[in-house]
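The form predicted alone is given below as one chain in structure tokens.
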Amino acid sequence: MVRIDLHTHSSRSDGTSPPAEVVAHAVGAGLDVIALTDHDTAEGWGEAAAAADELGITFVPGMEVSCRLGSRGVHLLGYLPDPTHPGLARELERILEGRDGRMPQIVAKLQAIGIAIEEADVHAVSGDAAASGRPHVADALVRAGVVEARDEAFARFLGPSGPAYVRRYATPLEDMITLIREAGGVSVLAHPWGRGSRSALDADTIARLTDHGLTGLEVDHQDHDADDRERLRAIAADLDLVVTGSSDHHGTGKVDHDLGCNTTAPDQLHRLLEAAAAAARASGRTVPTLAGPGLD
């Protein structure tokens, strides 16, 4: 049986392992196909693709883009877009600048409530990430002994209701779906009913997003219980959307998200790749390809 995980993160965003190690760990977990979907960046693709070629696993280039729908933050998985597409590249740069730009403000708010943390402490844990974001602040708080884990840092300080929360720029969701399509890629809503997004992403809204080119829903995810998955699968069937499943693996940065804990069915991956091939032809762009042994 082919095992496929289409949502993982490396140290190029808020994961804890370099891209090549994520690929190696995927092999160790018995996966046949792995996608790297770091936040708002394609920086890890080259390293991951080289590792996939060496280790004999199929690699799908992807990214998880920070978007907004009204006043709510929503994440969008993009697969196989051309990251040099001017519109897409401009938006990704703007999003990353927003991540970097708010980090000093977050640190200042933490200092104002008596927490001894410096910007240098955050940079020390963010390493080669494309931007230093809230997860890295959380890791710095863990390292300083203020909290025991990222989840506690978000719950106490960094979440939207926390004393150190700072809003940042995120692309309107409809615009990003269009940009990914114009860049020759395809888009899938990440954990659409996780983290309080159920009310924003109801069936009617998802149907409207298909008019902009939405390709799929990430149904099998740790943020979704059995009832959520059943209902989302029904919405996907009604709208003829691709259904994906994945771990949302972050290494040691997120518990209960082991590689392969949720997987995508092979026929759904083939549908996704067929849609990506059609988008690439329509865009006329040179888009990335799969690395590793490929698929039958």
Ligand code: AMP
Contents of the next structure:
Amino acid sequence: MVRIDLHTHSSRSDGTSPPAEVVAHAVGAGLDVIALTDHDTAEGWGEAAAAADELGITFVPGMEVSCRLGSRGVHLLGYLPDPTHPGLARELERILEGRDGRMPQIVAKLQAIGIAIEEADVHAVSGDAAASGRPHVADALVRAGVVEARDEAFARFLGPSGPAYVRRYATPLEDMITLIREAGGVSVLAHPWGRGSRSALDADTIARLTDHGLTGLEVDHQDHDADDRERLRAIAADLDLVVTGSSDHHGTGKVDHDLGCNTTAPDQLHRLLEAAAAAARASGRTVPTLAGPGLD
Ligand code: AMP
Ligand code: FE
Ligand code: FE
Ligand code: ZN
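Could the form predicted together with the ligand be shown next, to go alongside the form predicted alone?
Entire complex below, previous chain first.
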């Protein structure tokens, strides 16, 4: 059986392993296809692709883009877009700058409630990440002994109702669906009924986004219980959307997200790749390709 995991993170965003290690761990977990979908960056693709070629696993380049629908945060998975497309590149830069740019305010808010932490402590844990985000603040708080784990930092300080929460820039969702298509890629809504986005993404909204060019729904995700999955699968069937599944692996940064804990069916990956090939032809751009062994 072909095992496919289409959503993972490396240390280029908020995962805890470098891209090549994520790929090696995917081989170890018995996967045949792995996508790297770091937040708002394609920086890990080269390293992951090289590792996939060496280790004999198929690699799908992707990204998870921070978007908003109204005032709600929504994550959009983009597969195989050309990251040098000027509009897409500009927008990713804007998101990364927004994430980095709010770090002084987050640190100041933590200091204001008596927590001894400096920006340098955050940068000490964010390593080669494209930008420093809340998960890195959480890691710095773990290192300082303030909390036990990332989850606790989000629950006590960094979540939307926490004392150190600071908003940041995110791209309007429909604009990003358009940009990814223009860049020759395809869009899949990440964990549509996960924390935050659930109330924003009802069936009518998903239908409207499908008309706008959305290709798939990530149904099998740890944020969705069995009932959610059944209802999302029905919505996807109604709208002829591709259904994906993934671990949303973050290394040791998220518990209960082991590589391959949810997977994508091979026929669904084929549909996704066909849609990407069509978008690539229409875009006229040189788009990235899969690495490692080809698919049948
Ligand atoms: P930021 O982009 O800086 O706003 O941070 C958001 C990221 O934090 C998300 O993409 C998640 O991967 C991560 N995250 C959100 N909530 C939690 C949590 N409770 N525990 C661990 N990581 C989280
Ligand atoms: Fe994350
Ligand atoms: Fe996400
Ligand atoms: Zn993710």
